[in-house]
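To begin, one chain is listed below as structure tokens, in the form predicted on its own.
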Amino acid sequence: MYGALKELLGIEHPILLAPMGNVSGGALAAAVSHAGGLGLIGAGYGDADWLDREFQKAGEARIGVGFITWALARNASLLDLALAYEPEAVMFSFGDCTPFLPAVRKAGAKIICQVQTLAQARGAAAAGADLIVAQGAEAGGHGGTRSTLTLVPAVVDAVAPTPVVAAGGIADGRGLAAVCMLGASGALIGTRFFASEEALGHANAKRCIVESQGDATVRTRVFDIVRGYPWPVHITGRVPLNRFSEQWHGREDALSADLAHQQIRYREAEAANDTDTTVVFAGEAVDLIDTIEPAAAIVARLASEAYRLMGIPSTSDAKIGSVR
């Protein structure tokens, strides 16, 4: 399966940048693509000016874009804006993407659907997704409850021959090799690229990732509550523990009761880039991240480590094109 992404997306390495909102901007997406992967801009909750600006920052790089599907449904014009830049692929996560698929197909972009359950995977395959992302609960940010180790092979079996990439807990070549051995065609990686030079976000947030430990992360709703984002209650976000989550996780009703006051304090903390209060979405793989470095170096290291572990020749033609 190692050649599937090269055939589908025309990329050298089986590495995709997760479209992290307010983190995966145009410069980071372009850097990952120039290094041989596929960069995806994260459209987040939908800011047309921001999205337009980040596409322009990507220049002529072959990149894609990722949407939170339920947020896109509130402002569907963002898809038209993105498609005008002729992205290589459009990724949908968290919601019914079927109303948007005809426009993506007409534009000639590939359709990527991220799923957290087998039922969602089967639905995405039936809808005609070109690529499915099986996201495990180890992932940073929003996700479900299944672990990567068990979800990935189950999705691979359920949707064959549609190719699958894995997400959640992958931050080095060992993780990339492992999910390929489970049948995935590659990996969608977020937290490792958050700790890159090109990623958007304050230096305090990147330092938080480098200094955090996987044992001290939690899946929680408290940051969605205080920020006022209407995520379904069964979808939580993984974060490193900080003062705010330690105070309110498990006390969501109390937070909601004091919401107006807490939102004022939270906005003040955002203005001060105070990561003891504000959210930093990051996954359990923070244990494996101890440097902030260029995205190209991350892609190169992950790819070379994975190829070595899988016994794949290092010449570019053999990396993912001729070994199956």
Given for the second form:
Protein chains: 2
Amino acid sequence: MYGALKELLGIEHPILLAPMGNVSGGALAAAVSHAGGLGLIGAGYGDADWLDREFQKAGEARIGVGFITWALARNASLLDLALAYEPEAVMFSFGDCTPFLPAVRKAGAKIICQVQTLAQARGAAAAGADLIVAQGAEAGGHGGTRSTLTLVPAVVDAVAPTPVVAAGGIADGRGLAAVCMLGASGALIGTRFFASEEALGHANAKRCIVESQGDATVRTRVFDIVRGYPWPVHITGRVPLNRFSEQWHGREDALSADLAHQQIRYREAEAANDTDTTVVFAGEAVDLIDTIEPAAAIVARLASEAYRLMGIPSTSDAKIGSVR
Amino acid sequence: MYGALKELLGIEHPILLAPMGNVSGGALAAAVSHAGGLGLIGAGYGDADWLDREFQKAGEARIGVGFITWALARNASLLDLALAYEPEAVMFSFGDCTPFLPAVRKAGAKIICQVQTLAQARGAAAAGADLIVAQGAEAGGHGGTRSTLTLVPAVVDAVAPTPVVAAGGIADGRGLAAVCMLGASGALIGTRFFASEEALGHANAKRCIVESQGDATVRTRVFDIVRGYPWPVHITGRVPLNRFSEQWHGREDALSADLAHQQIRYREAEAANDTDTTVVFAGEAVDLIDTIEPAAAIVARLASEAYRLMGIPSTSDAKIGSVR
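Follow the form predicted on its own with the form predicted in complex with another copy of the chain, if you could.
Let us now look at the entire complex, which starts with that chain.
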């Protein structure tokens, strides 16, 4: 079941770090990889100096990198920068990745395509993806409308034998085991790793995740509007509701009409790390997150809990077994 | 894991039939119960003659009944009608069920409360529910916004030791096994049973489910508006998109403004069983449904597939084992 990722990516546990922009830096990616998963640096909207620095922070760890495809298309040289670090895998989300695939293939990195619909999954398989991430709307940050529970098995059936990883709504070993039952080879996990010691991002944002409730998150465009990012209108970002989103969600036209003034307010709030106004991307699984931990502890706990639920001997158990 | 339902409801397989109005009649409920699950007749908007007839069709089968709570409140005598048939369980969804619980308790039936949020789950546990159904937005028909994958484990943690059943997005053994990994004691399943031989509803509606795509369903209020049902505005119904919903979804005010005319058109379409215009409630898991089958075959396949995935010997395997 999860052997596919071991074979494809050389990892011990079927856990991938979601390449969260400004959150998944080199230290977090390296920590996840050292713990037996695969860390992916989040290239975000494309700051070359930042990306270079984070790759260097990852040191010798075997990691990957994830791009917002439409942002990469505006600054394609970032792919060359990343490939120079010989990443294990390159992940593409939100946009047409086909122009970039030959370079990734030539560099010997694995191609990971994240999709939000069954139709996109078929396209990614046809384009030659080595691994497809089926992302449900439960996910924190940007995503679509389909749910992990129904999207994953449909994608598994449609793209076989290409392996599929589930994303969206997975924050503990129960969720990891659940998506493996659906036919996924593992999980790509974001929000749970945002609440880790190694994650970039201010302590206020991490505290927001720990304190947030799953009943009070929403998918919204208001933070993309105020930050000026040209996301496709069907892609929204999941956030725990705060004062800003409660004020503007559903009133996007009014926000756009007052944009210059609201952007000044927003930048002031950013400077103050005020999460009542600024965005904290987090998924619906926040109910299951109540501490900020080292990433290695998260990987180890999720893997061992999932193995126990699935009745799979963990590596350490297997070693103990072989010694007896 | 699934032993809780065996103990509470006396059933063999952890599968409950969702009480779909005008779909889950006595024949379907009895078929699911005879196959080892628990069938629930769907009392819908409350037609006493219909409900009486469907209970009689179920014969001696041990079944339950499910109410739309706000509709029952308009016609509370329906509960007495149902309790006279000594149902195994009574399920309440969408509204305050507490006024009805003493009568159910007195009649010796189990109380099942379906919830769409963690806050509602806490309320149901406090009210004394014997079983809580955590329903995700993947579900066909009426529901909320939270997803099954994140809602179920959060509810399990919040209401323990009350058992929890998952609903929404479960249409095969993979989905059943997945929700068991999340801590659910089983699944309440609707759409998969709509596409059964025993389900009420026109052949056109069943064909619609078989032919629909998960990428093309939506949660909408337009069918409640045109049919004149006063659902709370936060509760929408999931449907495969058809000509009517493509025309009016997102244009609810325009529909209301032209209501009298549109209702005439709608009733004509109902008389013609025209599913391009009339509603077919179905969930996001329609990708996984490609045949109309006897309900017993669905129960047997889902249970055995889930047991195999979870490494649990099925009853028949266990019997074979004890004979050896």
